[in-house]
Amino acid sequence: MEKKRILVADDSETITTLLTTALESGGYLVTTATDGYETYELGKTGVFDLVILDQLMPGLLGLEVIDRWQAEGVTTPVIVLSGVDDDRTVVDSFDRGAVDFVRKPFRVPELLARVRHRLSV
């Protein structure tokens, strides 16, 4: 079985390493991004099975990302991660096309359920 192809987006170089190592220790392919900019680039070639998205990223915030890909017919699932505990942020994430929204700070194992089940779908 061909391992699924994960796309982590944050600036923050402590989220991106324990997602990878997480992620990678589920069987996953993990690539990495840091800023909106790279992640849009990175994201609108459609080889990604999901994406987890900051929503506070520098260049691009990640609803922005999103927005970008959207008006490109990019399909790909993405989970929003946010430190912001508003309610306008976790509508505008699903109103935007997100499957999932989850608070920072987070339980890892809590995420990874939560990727095992959208990669389910």
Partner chain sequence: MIGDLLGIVGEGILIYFILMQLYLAYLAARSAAVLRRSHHLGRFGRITEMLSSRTSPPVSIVIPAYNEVAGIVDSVRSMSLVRYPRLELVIVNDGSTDGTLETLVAALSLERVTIPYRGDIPTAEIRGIYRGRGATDLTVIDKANGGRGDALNAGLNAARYPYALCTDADVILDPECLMRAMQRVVEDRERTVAVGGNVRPLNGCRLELGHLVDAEVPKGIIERMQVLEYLRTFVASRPAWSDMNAHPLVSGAFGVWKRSAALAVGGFTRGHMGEDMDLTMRLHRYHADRGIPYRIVYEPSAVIWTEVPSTRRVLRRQRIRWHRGLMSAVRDFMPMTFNPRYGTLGLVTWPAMVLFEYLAPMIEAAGWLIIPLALALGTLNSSSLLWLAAIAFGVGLANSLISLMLDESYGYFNSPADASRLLTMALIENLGLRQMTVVWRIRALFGGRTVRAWGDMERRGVAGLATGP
Second form
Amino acid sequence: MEKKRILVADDSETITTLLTTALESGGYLVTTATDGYETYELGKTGVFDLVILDQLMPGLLGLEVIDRWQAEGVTTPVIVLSGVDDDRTVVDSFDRGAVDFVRKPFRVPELLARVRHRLSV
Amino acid sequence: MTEVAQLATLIIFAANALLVAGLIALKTTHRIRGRQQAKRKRRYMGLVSRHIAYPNCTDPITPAMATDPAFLDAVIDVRNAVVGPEVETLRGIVDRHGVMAHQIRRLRSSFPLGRRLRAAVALAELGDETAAGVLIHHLSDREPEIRIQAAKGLGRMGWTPAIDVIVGRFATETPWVRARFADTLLGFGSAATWPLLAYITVNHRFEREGPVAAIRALAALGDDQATQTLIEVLHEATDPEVKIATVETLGALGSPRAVPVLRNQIRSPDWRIRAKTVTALGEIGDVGSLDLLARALTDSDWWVRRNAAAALAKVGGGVDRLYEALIGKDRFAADAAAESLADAGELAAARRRIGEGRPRERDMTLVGHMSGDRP
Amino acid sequence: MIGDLLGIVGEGILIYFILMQLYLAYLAARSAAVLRRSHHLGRFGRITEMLSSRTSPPVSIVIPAYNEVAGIVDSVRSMSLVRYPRLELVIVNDGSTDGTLETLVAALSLERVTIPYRGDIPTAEIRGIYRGRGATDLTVIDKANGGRGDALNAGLNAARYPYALCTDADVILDPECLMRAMQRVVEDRERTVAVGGNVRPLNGCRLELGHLVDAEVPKGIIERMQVLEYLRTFVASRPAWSDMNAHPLVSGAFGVWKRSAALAVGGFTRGHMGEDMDLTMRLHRYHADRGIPYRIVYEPSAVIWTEVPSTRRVLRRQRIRWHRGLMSAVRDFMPMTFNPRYGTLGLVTWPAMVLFEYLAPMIEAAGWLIIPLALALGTLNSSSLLWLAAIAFGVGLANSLISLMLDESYGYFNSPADASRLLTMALIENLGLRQMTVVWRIRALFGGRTVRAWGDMERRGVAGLATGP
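Beyond the form predicted alone, can we have the form predicted together with its partner chain?
All chains and molecules follow, beginning with the one already shown.
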């Protein structure tokens, strides 16, 4: 079976390294992006099976990236990752069609499980 | 005269030459060291990440890494990205390789500030209960930032015997340290409530800043058990800052039991207390205070009026009062009411209904007000 | 007889320069001690706790904008990445004629609203108020043109929070700068009335999406000279001023003001060419006169980046404006000079500002006339002249080198090429470049009542800087 492709977008090198390592060892192909525009451009290609998207990024905010993708008809499922602990971001994320929301700091096995679950449905 | 000038010139130019040499040396070492450290740190981050993601990972961690600051930095960065059992995994890694013992020695020594700070941060982020004794000792370190790190570490591990020591230091700490101490108390949860209350009750008549920080910490803890004591504090307090903090905290705790004592504060001559009081009543959502809040819309102070408008939006039935204020004669109250209605989503709803062709009368009033039309 | 007099005056002028450089050297030494601590704390101390703490006072960021259509949307985005818990952006459109307002309204889907606006400080007419309902709490005030100070006042009127960060639309803020500055407020909420930040030239730096990627020394010689000037000021002088609680100038490009204190002294002075120094000094005077304990501080770890003039023409205009601002401040605050009531400010830093900043161009120009004359008349011992000049040059050079050394702790400019560029600059700036600014500052003394209320920069917008000319 072909490996699933995941786009990890976060401006923190720690998070991208951690997620890349964890996901690659889990058998996924991982691409990383560190700002909003890069994420938007990469996601537009539509080659990804899942996006893990940080809310607070330079350029475009995570939620703005989702807005743009939707305007362009990109339907890749998105898990929003956020260190901002406010309910509005959570609600806004789901309102925009995000499939899941994970707060930073997070549990790695839990995030992997969420990814597995998302990619199996 | 000339000899002195010659000598001075000579010294100054020698000093300049030394400065140039020093600058070049400094730049070069910083650059080389910085690059190497960044490279190692990236490698370590990958290594640590693998250990985290797969607990049975066998990639070796060598003793050389254990004493490398870049390794510690990598572990701390990863530690801040994860929660739960992964933190234990990280602790296991650093413990097995003697990293923590090394850092404890550094914290205890009279090393330069930078190294001691790094050690304190490491213990605060990664220390387990075996480090608690060291951290308690350093709650009275001569360096404020180390005291903060010590408290943070104790809070993170929830080491409750530390609560009394931390609260006890409130009286003598600088405001910055006190603010950070108050944050660390969150780590202890409601176990910190009673020590804080005891401290506030004893001290609020004699000093200001310590009790204020303690009262704010109670708001963050959100433990309703504090309400009764705070009501008593509000009755007794004379210091305006203490009163303001208490009113705010009672609002944040949200207990209806605080309503009577809060209503008394609305008559305070101090506008700051009135302003916080209306906000607190709004947060509690006390329907019985509607008249009082509506009257506060015409308070002599602008902030009180603005806060009253915001509070009304949070109390059941308050929206009607805001619409009434919208057509009132008081221009500022009307503007405040409009702002508050918009923040509560009424403006968007009104526009939607107008768009759908079935507006209510007050929708037109609100939208009209916002676009600057005045009757 | 006249020749002797000229000789004495000539030596006096050189001694004046030596004293000036020694004063700067004292400030640098004192700054070094402050920076050393600040460096350790900045590197290892964690202040991210401020992000979730109830002890962090909320802040309004006030940004005046005049004809900023090119960069205003980018700068809103850049500012909304500033890390701080409770924050609002207040942009004041000061009667722009280039569609700044329309661009903002369209790009950020703002809607026109009324807010309970308080006219605490009178300003030019407010034409409308707009709000955004996006992720950032954003208010735009549209007003008739009244200049930078007037726009800032409108922002202070509309600000909802007790502290206002007044800055510019074309700066890049370090994401941590506000936390670093507000740490100083939390340290002493009651006394702190203003906090200044570390302003650095943006020219030559690499930017990506409103984020600084790498700090490099700019190419142009005019720009390089300013890099050195900014380092001497912000790294090697202001930490010492602040340490003595005698900070006479919280920069307009980054200043956190306690709103109630700024309002108490009537806000910024409309149409003033140095409105930042003016407000700082009025705050000093207000509190000292009434015996209210206060402090005005400078935080070296609160870093922001601003574009500095890259051509002689623009730099000349800026320096003339700065010197005129200084002239009116010297006039307005004359009674504070050498006045012990104002403590170290009244006895040391403000008199030094008058002596070494305000008077310097005149004294230097006098030196150019008198020293050659005295030499020609043979009344000035040419060897003692030479030694005095060498000392003045040597101490000045040492000050630049110490500034570069202190700046090392920030870790910018970290390539060997950068180091050699700055070192060369330190050596050659006295050979013509500084003299050029002296001529401009003397020019400021004469005529020209025309006031340019809005800066001198030709605005290209934040995004354009990365590739800008």
